[in-house]
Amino acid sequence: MREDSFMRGLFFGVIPEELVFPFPELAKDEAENVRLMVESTRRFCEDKVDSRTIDASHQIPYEVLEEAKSLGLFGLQIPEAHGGLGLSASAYSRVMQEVASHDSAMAVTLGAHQSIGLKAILLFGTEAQKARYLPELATGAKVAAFALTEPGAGSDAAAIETRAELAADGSHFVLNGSKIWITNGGYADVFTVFARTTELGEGKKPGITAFIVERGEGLRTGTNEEKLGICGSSTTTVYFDDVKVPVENVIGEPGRGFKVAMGVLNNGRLGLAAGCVGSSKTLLRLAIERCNERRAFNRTIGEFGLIKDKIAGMLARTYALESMTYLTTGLIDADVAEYSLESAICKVFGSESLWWVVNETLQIAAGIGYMKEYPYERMLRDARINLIFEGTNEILRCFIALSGMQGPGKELAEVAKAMREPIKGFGLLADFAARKVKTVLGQERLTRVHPMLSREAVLLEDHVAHLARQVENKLRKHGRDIAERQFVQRRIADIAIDLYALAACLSRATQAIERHGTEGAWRHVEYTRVFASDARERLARNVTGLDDNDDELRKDVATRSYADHGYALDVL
């Protein structure tokens, strides 16, 4: 398993292009199987999944879920040895993209089962746990849910209060507490539950532990929550009252549940990003149909410049999202171990791109976009949850920045130590100095991008250098206090997000040009250029804003408003 990380390299000013070139693709045999799977999924959704009815009735019909199970949609990534289809990460994401292009509630239900619900068993479970649970989860005979969030522990997982006490005889844990907003909670049979454990035995540290918990005595669920969107999915509170959980149902190491949770979420975020690709493509189809049919001032609205600007931007962002999502799943399929930054970036960019696309589509639809008779308003409501799901975008921006800066921060600390003991630290100082000299003499250059995209390649190269310099500057300036500098973190994260999206576009477009020539790859080239043009403005603004901003003013304005309990002015 490879330990490389493309994004972690960028924070050092290094572009490890061998990780993203060539653009990954499915093996021929799997690609053919996935095409068949996607086609059968499309027919099923078109024939049986009525989004308007699901949204109005607040449930997915039983027979629809049963047919989804018969198609294998509940066991896409579970290995064939355990009764699933054994799809790769890329293949799984492509099927989930197809489901989401038809109905978000259906996609959320399947994703909560596979992307996060059973994922801990798949990634961290013992062979005995896999043999016991995965076969029934693969067929949908049992449905899974992921239970992490509590009233006082959402993004702050360390604040979990649900407790699991080891019984006196050491045979089981007794689980007490509750979890909120659990997708599939109303009918899940198997829950991945995270609880605080203290008495773990000699030599075991207290902490958060992950458990497989089956529905049974002491476990009950509340009624389905009334939600803004994804109304057909089940979202409930789950209560644990002296639930006995056998010790063999601990997932991973006792007290190391946080690692399990992060591993699941890192992987699961890509299913969400793929779903955003599917929804964005559906919205683009609807928007372009509206452009061609709606007329104003004796011509179709699609002929107007401001509408064309919207469509071009939507196409480019969707292309970037699709490219970065499947670049990242390709990293997983290539057995690259570290992809947490890339996964978080896909989730943030995907959810915000879809929100922008659905808003622009509704604007193009105009009056009918606001009416329940048409799909636009439902799709807007459904899209909003993605900015909150699986880590809010604010928290993930902090994670992207702080996690990316961790390597350079550690290096600076080691260099400072080595300077105090130059003989012992000679090797480290020499390597650091050599890299600095290289940076001064000439920044990292891309060698695999097609010459047609050289201008866009230079944009990436220049801003990788800017990122590395700004990271070092801010670490030197703020030291450990960087953890509290969220305005800095946001700008660093936004630079990193645009750089990864741009790298994915360049890789995919280069591959298309090399395979199909310039005429056959014109869409790839144009979408990349439009995205790069938009990204250029954002990157410049974020780089400038790191040193020239009104951050302190904004903090003061907000702080004073807390004492005012709101907006304190009036014209009267």
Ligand code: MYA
Contents of the next structure:
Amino acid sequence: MREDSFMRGLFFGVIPEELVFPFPELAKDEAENVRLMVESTRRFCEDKVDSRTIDASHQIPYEVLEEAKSLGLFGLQIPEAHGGLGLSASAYSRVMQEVASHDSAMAVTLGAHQSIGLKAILLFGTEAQKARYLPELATGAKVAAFALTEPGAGSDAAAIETRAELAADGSHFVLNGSKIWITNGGYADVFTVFARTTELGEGKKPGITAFIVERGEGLRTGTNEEKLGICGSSTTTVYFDDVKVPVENVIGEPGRGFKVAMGVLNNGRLGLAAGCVGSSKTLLRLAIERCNERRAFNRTIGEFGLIKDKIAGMLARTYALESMTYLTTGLIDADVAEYSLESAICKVFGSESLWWVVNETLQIAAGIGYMKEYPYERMLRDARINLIFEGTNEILRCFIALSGMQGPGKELAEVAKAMREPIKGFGLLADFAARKVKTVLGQERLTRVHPMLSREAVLLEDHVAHLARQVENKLRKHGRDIAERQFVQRRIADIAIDLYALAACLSRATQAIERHGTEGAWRHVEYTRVFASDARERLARNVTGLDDNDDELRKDVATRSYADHGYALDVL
Ligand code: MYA
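Starting from the form predicted alone, produce the coordinates for the form predicted together with this ligand.
Every chain and every other molecule in the complex is listed next, the one we just looked at coming first.
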């Protein structure tokens, strides 16, 4: 297991190229299996999944779910030994991408079951828990859900209040509380539930514990919520009234459940990103069909510059998203242990790219885009949730920035301490000084990018140096108060997001050139160049904005409006 992380390196000004070059690929035999699986999923979705009816009736027909189960779509990543297909993270994502390219409600149902519902058992469960639960979850005989969010604990996941008390005889816990907005709540049989545990034995601190909870006495689910989109998926409240959970159903260590929740979400967020790839590709197909068919001013609308600008941007963003998603699943498949920043970046970038792509596609469709008779408005409604669930993009930006700055922050604190004790701290100071010479004064160079993309490689190198410099400046300036500086966090996170996207494009495009020559890889090169030119503008704006901004004014304006209870002006 490798402990290093590409993104954490960038925050130090170091580019761990070996983690992202060469671009990862599925092993030959798995690739063949996945191709077959994707093909059968496509046929099934085309023949049986009627998104319009699912959206209008607010449910996925029973027979459709049953057929999905028989195709193995409920047990994609569960090992074959437990009755699943045993797919890798990359293969799983590719199949989820296919499902989402047809229907988001279906993708969310499958994703809630596999990306997060059963993931804690898969990642952290004991052999006995796996043997007991995975076979029925693999066939879909049982459906899973992930129950973390509560009325008072959304982004602030550690604030949950559902309680689990250990029974006097120590044989089971008694669970009380409620969870809201639980996907698959209506029909799940097995829930991964996070609850606050009090005394867990001598010397143990109270904390959060993860449990496997089966539907049964004391567990009740509410009616399906009426939602803006993904209407065919089930979203309910789940109530626990004195639910008895055997001690064997604790996942991981008691009191360490927050880490379990985060581990599941780090992994699960990639399924969402893959879903966004699938939906974006469908939208691009629809948009380009429209460009070729719709005529105005004696031309197809695709001939107009403003439409071409949109299409080029959509292709480039989708390429970047696809590249970063499969780069990250490749890291997981290569047993890299730490990918929390990378997966949060894929979630944020994926959901925002899709939101932009769906909006632009609807705009290209214009009048018909707004009509219920066509798929655009449904796809727009369906896409909106991705910016909210599995961690809002706001909290994930804070996470990306603060978690990325943690390493440099710790190092600066240690360096400060070493300066006070120069003899003891000599080794640390020497290492720090050596890296400074190599990075901030010198600058890390990429050695593996194809020369055709050297301009884009320099963009990445320059901005890695900017990122590291800015991180150090802001940490020196704000110290611990950096946790309160969300404007700074947002810009740091946005720089990090663009840098990861760029690195993923460069790695994939380089591999394509090496394999197929410049002729064969032209799309890779062009999409990378378009993406880089958009990223260049954003990066410059974010770097400049870190020192030159009106953040304080904006905060004051917002604060005063709270006293006004809204917009206080009128022309009357
Ligand atoms: S499920 C619900 C989703 N909810 C969330 O995502 C909650 C968001 N909140 C958080 O993630 C946390 O509360 C944050 C931290 C990040 C804000 N990996 O003091 P701390 C460690 C590893 O910073 P807090 C849903 O929506 C940290 O290092 N470790 O924590 C389903 C520290 O460790 P240590 C992490 O300020 C929808 C400790 O934790 C991570 O309280 C259905 C405490 O840290 C991490 N990430 O909060 C979806 N974060 O003590 C279906 C923190 O050792 C999807 N730590 O230093 C299907 C999609 C498919 C289709 C799509 C269609 C297009």
